[in-house]
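Here we start with a single chain on its own, the form predicted on its own, put down as structure tokens.
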Amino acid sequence: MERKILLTDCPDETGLIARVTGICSRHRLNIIKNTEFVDNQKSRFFMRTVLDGEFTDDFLAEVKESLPESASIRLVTSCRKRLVIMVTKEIHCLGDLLLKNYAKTMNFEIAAVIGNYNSLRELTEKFSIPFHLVSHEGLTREEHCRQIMKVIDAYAPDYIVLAKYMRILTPEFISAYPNRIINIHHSFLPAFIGAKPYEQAYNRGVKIIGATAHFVTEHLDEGPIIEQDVIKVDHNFTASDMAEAGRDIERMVLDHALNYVLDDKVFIYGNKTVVFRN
């Protein structure tokens, strides 16, 4: 017996659920969980089906044949995903991920950590994980990103996580890993894009601050959003207080986003996501 997840994304039309589940039944596959969503504005259908059983070579072809011509389907194995983490100097998101990797409480294994400073080497190596310094000093952004790509490709990760990595990536880098780079942004997008978001928030006198986890695209901080959350602040908070309070929410939002992505609960379409939280 094997457990796999069938991911279906196609134009909506009558009978899609019955068609897919009927094929699963004919192949004697046990449906552990089935979750679906229809975007009525765009008439788009999404479904995540967790299956147990013996999978034959013709199962996926039969599902594909039953769906609209432009359907996208994937049959993935539920397994721990390999991550490469990219960092600069901030410790809180990396520290949280290293602890979860050590305790095996999330569905990933950290293959390596890459930093453009050496600040987090000692912490990383305490967990027996390779740390690679790829300094940006004296290099163009393009040269720097190409050097990072060489390190990443040696580990063949499923996803790259920017755990407070504070440099802008090149279009070449981003296009090499489509829908595989996840960033945690220290504000509530689309507000306060770019540098010093807590100072921007303080200067606007905001009453909430938050964090956003999103996929990285060529448009800075504008990729498909996976998860967001906020906390309340007031006039007593300085910009420094806001930054301190924001660290906890950044860790939490990144954790939740990774849980959804690594458990194959996220569909990307256009610049949006469908996230099956349960």
Given for the second form:
There are 4 protein chains.
Amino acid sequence: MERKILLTDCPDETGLIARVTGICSRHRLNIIKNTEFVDNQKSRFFMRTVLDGEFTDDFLAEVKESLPESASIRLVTSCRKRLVIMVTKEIHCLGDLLLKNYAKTMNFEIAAVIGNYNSLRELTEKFSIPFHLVSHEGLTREEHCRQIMKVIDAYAPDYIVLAKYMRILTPEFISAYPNRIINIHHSFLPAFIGAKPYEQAYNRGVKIIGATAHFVTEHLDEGPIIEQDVIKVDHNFTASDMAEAGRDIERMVLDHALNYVLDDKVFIYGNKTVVFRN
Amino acid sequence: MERKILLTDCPDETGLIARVTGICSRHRLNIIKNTEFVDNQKSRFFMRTVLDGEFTDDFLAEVKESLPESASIRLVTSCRKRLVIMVTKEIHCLGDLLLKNYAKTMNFEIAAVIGNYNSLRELTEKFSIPFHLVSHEGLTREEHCRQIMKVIDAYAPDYIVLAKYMRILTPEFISAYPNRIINIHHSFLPAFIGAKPYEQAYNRGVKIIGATAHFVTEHLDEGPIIEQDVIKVDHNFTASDMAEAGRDIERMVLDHALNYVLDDKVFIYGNKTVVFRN
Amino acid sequence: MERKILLTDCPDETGLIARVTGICSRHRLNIIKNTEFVDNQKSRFFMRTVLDGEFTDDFLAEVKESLPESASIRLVTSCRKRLVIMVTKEIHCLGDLLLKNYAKTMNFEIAAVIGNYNSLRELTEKFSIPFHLVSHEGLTREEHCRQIMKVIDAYAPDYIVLAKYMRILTPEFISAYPNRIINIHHSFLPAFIGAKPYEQAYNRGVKIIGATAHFVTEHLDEGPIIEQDVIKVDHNFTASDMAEAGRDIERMVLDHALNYVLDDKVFIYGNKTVVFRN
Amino acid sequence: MERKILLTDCPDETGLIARVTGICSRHRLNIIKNTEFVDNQKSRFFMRTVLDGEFTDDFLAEVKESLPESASIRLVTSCRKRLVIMVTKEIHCLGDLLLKNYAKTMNFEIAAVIGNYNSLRELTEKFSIPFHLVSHEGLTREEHCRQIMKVIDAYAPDYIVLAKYMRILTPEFISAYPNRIINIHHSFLPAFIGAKPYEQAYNRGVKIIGATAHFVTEHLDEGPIIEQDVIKVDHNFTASDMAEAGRDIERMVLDHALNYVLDDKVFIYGNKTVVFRN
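Could you drop in the structure for the form predicted together with another copy of the chain? We only have the form predicted on its own so far.
Once more the chain from above appears, this time first in line as the rest of the complex follows.
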């Protein structure tokens, strides 16, 4: 018997839970876990239903028929997702992902790593993961992004993770992987948008620094936020101490965000997310 | 139209969500929020369903009929709960509750305060809440508890809150208010059970101190935990600094626990709780 | 024997600690606690020295002589500070301060409360603290601020605390009390500067909300930050839930900031602070 | 010019800071950072002084002469410490340390890894670190510990880190490396001492789980605590989910504790520590 996850996202109306769970019941599917949320401001309904049992083709058809026409319904199989990781030179996020890939403690496998420098090749190859150098030198941003896309597409990943990839992506690149690019930003967005957030934080004299994992959209640092966290700092921290301290929190926030996304616990709507953490 | 909360707690089996939400739907009750949890180890099902609509007598009967015989089902009206607060001499938790009662920002009204000293009479009466001194001097524990019970029962409270009440209660007292007595304990239980937890924490040289809100059972400091939180300390903290720092966290943990309990978000089973925080 | 705090703030050079502590030693003053910090970027030295003993007039003169000419040196007596609190309508920060004033658990006494509405008069007067209504109706901002200044000045407070005072102050007002006005801002600055931060946070879909206590300067929400903290939120929080959840963190951040300021643990320089938390 | 750290630990008396910093000054040593703490209960003085300059032999002699006879004074050179790591089967703490060793972002180099199983050999050797299997099979605890000691002593490490080493060490082993063995314990000590803390935590229904890094003494789980931290859990967490969630916090607490120890920021006295975090 297979385990699947039914993801429902539609305009809210009375009786939605009863309709969907009723169909599950009639198909003798056991509901392992059911989580729902209604955004009353936008009158929108979200539900994640983890199911155990034997699925027939008409199950999904019946669910669709029972819901408003504009509903988005997905039945996904709970499985290990394929990732391509993009990096520049910083080691901490990639290192953590390589370790978790090796230990198989998270719900993904790393298909490949792409860097615009060779700095992280050695580490990547220790773990027998292919590393591709796609240098931006001498290329326009468009050409560079297209070369990366070619590498990515050969691996057909579920998601692309920007693990401290420090260059801006083209609209063409972003629109090729809608809702499938995850970035870790080194600040508590929307504070310190843009470059050198730790220097900005130091100059402002903040007492807390943070990190933000978000989906990448055309608007730099403004995509839907998946997860955020912070740590306390004080006057003893130089800008570079803040960056150092920030590494732990970046790595942890990226981990948590990936856990949610890869377990199909995240809905995107408008520029926001619904994250069923449990 | 009234808003009610249906609380379901029964052995787990397939189709429970569909059955209950189906009945809601047939009665044209709108589900505002539905949260469920299955304890797989104990095969037990918990669900909290917030409903809007017109309730008829047969609604609850139908729900009962659809569920296993041993199910515990409650349909409660979302309303301000009545509290009696018990105190000794410390001001911080009582003060906070009096302020929130005055500001009406939480889901309770304070019917009365009972103290075994007069220390908090003045503050209580500033807010026009009756204060009852029930001194333990010259009384056996049994006699003292019975006198308190007499005062409590005159107010018929929904819950009794021990806001730093520093004496042990009798089994008779505890069994008179099953699952209705909430205590704030000044440590991260199960560490530092018993008296003088801050002194114990200081002597052990811990780097964190905490607080625990729990239901009171016959076993001292061992009732079902509702909420816990901690703050960081270091070698600069004396035992009395720890107690001082602990006050903020005690007050906040008690607040959160009360929020959950008074909004009917807490199930008790075995010696544990299910708390639907959202 | 008196306890005093020596606060030294001067350009950094070799031997500063030895010079100052040497003078203390020669004067037979016992150093209870000594904390120092050097900002290497700005080459600036900060030291807070808690002293026990009998002080003679020439002690401070000797210290001054031993330090660079531009040094700022203050010898303050550790004592309860006088506060005037300014409010609008929100109760949580004022209520907390009134309670702590009543319980005498913090290092201040509240001399008076000034509101631009009468909403908090009743609560203030319960605690026998004078409440002054200074309505802004029909007045220019300049006139309004001047009327408030008149009330404040009659009390000669050490600090003015804006406990959710929701109006902008004039440059004249601010420059009358340099480094003596403390504000609690309802967001994690510099995110969500300006009005309605919780609505901004909700619309951005952040997963964390915060609060910032800072000194007030002419630049709105941009004065030196004293303390910040955050709590986690999620999609279940409406803008008004965020505001509600934010109250706890606002109150606690303001408390911590006041503790630091009133214990003379805070140095201001440039637009930043050095806060010796211990 | 060399940078050194002077660590002073002696009975408290008036003038200690002045004496030590005065000698530094006369030797033209620049104080980069000075941190001190007095335990008033035990009347004990601790100071950490980071110094820049040219050191002569008589500097330390002069300092010694100026302090009480029983003073413990150490002048250490700030340098990368040598570690031997001991493991059983769990990967997360070792993996993190191997990565940090590779990235050279922390103040240590790993000389060798010793395991009582071969599970972590492959990972260790990827990073070109020697891995020694010392199986406990067929050996008494005493024999096993002695074999490990032989391997350790060949590397002459500064510290031994138990990165989830799951066996009890003999008193002989422990006394061979006084104040030099650091353990990461998978609970918030002193709660859940001993084996299977996550199962204990699950059964107690706690809402928070933690981790504790401590020095190892003869008393199991009772050595001086260096660092602790916690994360929130709820009823959704099984014992194994708690263990999984605990891994992040174990790894982070161990990291922080090592940072403090390896930067010579930790004093041990009685069964407690003074940790100068900044």
